[in-house]
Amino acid sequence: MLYQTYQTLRYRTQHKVMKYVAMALPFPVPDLLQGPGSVRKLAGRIQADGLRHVLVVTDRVLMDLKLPQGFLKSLDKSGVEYTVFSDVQPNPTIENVEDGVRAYRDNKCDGIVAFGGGSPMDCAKVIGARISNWLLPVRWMKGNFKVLLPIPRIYAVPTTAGTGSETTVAAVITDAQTHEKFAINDLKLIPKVAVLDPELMVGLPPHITSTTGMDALTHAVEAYIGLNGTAFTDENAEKATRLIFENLEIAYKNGKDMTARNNMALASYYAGTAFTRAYIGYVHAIAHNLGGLYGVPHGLANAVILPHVLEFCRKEAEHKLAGLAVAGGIGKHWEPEEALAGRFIEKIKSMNKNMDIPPGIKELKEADIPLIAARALNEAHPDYPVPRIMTLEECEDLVARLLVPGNGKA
């Protein structure tokens, strides 16, 4: 007991440092191309910048449903010359990013584009950071503030609402041997420019929106319950809730419905624009352990596991969830505290099963589930700035809720 109340001390100590530290530091903005078809300014914009050949960081999906091919026949009308990275996995890993590396550097580019999901984006952050530092391995760089000199200029195309990483310091890489994820977070890695067009994921299957929907909307939840939210944070943490309370369902029902879907774009940015500054917390790093270990779609086991954590720190933070009941539209300031968070966390569970997203992971095994803890709170303790820290023992236990029966089992 007196081990525990050390160590949390211990943590929440480090959580205000953080915060006073995040308060003072210069958070690069991205220029924004936002709205429908704002896609095809990016050629001009890279052209007047005077880049002359930019590798494009993708993936095969995107490209065997050839949705880059309208920007890259831009590139071509400005004169801009690329190279296409395609190769990037769904988890991309340190092998990922050295091959994209090898194509900059054989290619003579002198700018990234990345263009897709979260896989393609964390991929082209951290190709830029081994270009120009190119001594230190990608695991170096691990953790916080460790990416040394300036990077490539790195244009952001998300092609899904959930990430938000055309706007954050993070890039999340996976080590293929160790099974092991794990972030870089460096203001180096925020984009120059980040283009918001709805048009690019009217394609997107309904499982896809609803999970990296869901993705979007733990972003602004972790941001806003832990203790290093400012009030410029919980504005776009709020503002992105009540987006995603209006306009995922919708989106999920009617991928065509273009106003869902420039809202639910408007939603990943402003999630993205508040936990890179206020932090995320134990969902997030339950779900990246999810996502070595098995290869799990980080945006799915973060709709599993989202309702869950918030039960566990229910208490502690039902004042933040009240808040974010009213910011969302389900719930009025005046009504108790207990009975908005309440109706917070069933929100989230009747989206889940509304959009068919299922209450555990099939792909967990009950003898992973004490690696999984260990690593989960190796990587929450003590940057998280989370409402209620939690033991190994509570951990365990809260990842053991998510076996599938019949599934567990090694």
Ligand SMILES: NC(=O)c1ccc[n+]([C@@H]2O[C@H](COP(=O)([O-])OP(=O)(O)OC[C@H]3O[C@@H](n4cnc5c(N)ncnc54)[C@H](O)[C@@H]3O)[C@@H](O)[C@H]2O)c1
Given for the second form:
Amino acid sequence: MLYQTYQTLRYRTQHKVMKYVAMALPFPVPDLLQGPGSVRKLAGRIQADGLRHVLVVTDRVLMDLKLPQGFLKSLDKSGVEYTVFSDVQPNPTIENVEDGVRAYRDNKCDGIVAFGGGSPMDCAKVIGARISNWLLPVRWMKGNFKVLLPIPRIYAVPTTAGTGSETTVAAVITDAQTHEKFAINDLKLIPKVAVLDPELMVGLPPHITSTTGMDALTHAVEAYIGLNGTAFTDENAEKATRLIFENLEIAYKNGKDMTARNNMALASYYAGTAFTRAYIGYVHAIAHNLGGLYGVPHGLANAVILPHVLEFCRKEAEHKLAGLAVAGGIGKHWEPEEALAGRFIEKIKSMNKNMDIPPGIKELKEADIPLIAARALNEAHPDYPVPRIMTLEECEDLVARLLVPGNGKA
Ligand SMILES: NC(=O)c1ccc[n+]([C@@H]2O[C@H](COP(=O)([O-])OP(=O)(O)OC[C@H]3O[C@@H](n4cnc5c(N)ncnc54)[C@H](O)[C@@H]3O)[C@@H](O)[C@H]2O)c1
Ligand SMILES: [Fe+2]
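Return the structure block for the form predicted together with the named molecule; the form predicted on its own was the one displayed.
Following is the full complex, with the preceding chain placed first.
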């Protein structure tokens, strides 16, 4: 008990320090190209920046769908050479990064275009980090501010509305040897330009639309209920929540609804703006480990875990959850906070249900729960400024609730 009090004090002190450090940090803001068709302006911008040969980092699915085709043609027209590197897998690995580094060097590139979801964007960021910090192994850069030298220019073109990686300090990489997923956080990883073009998202299948959208919501919620939010991050999280509540289910049902897609692209960007300054929480800590161990898609894991973590910290976060319910348009400020917070959690559950997101993780094995819980807390403590500190036992209990009956036995 005494030890627990000491730990809580130690974490809370660290959170305070981090809050003031984050407030003082000069977060660069990417130049935005925004709205339907905005990707068509990117080649001109790259040419104007004086680049001669860019590495386009994407994935095979997107190449098969020919999604980058129009952009590649516009590079041709602008006289900018390019090499396509499409060997990025979902939950990108250290090997993916090293292959990309080779492609960059072999072709004497001088900048990077990250074209895809969070996986290509994160892989592109770490390729850039390795190019200019060639003595630093990927694993060594895990954690905060370990990217020592500035990286080549990154132009980010998100094709999912979820991670917000186009504006964040983070890149999440998996060590395929240990099945561990870890984040590299550094201001130098923030892209120089972000293109928010909803036309690139119309073909996103419904189940990826829903789960990536719930990732964005998780960013907004974790940034908002954590202890390190500021007026600026709160405002961004509120805007994101409102847009997601109003548009995600529409985009899920009708992917061609350009207004909904545009609003989701903005929501993802706002949520990224919030969490990169105010940090994340236990939902992400557990989701990263389900991703590392079983390859569970990041957004799916977050969507399933989110209501459980909110139930866990409901009392401590009640005031903030109530505020987010009002900002999200599902309640009035004069209603009792307890009712508003409860409604907020119910809203998330109903969104999951309406979008066919399952209540559990089918890959999860009972025997792995102690490892997942230990790794999740190791990730979250002492960095994540969560409203309620979780013990190992509580984390194991929470992860056990994600088991799918009959399918979770080792
Ligand atoms: N850097 C950050 O700040 C940050 C934040 C959250 C998550 N992440 C990381 O991002 C990764 C997840 O990214 P994601 O959720 O965007 O998924 P993803 O990039 O892995 O893409 C998921 C699937 O969707 C496909 N896809 C992407 N865009 C498409 C489109 N427009 N049309 C059709 N198919 C499309 C991809 O080919 C892929 O098969 C995880 O590794 C996660 O840890 C990073
Ligand atoms: Fe996320």
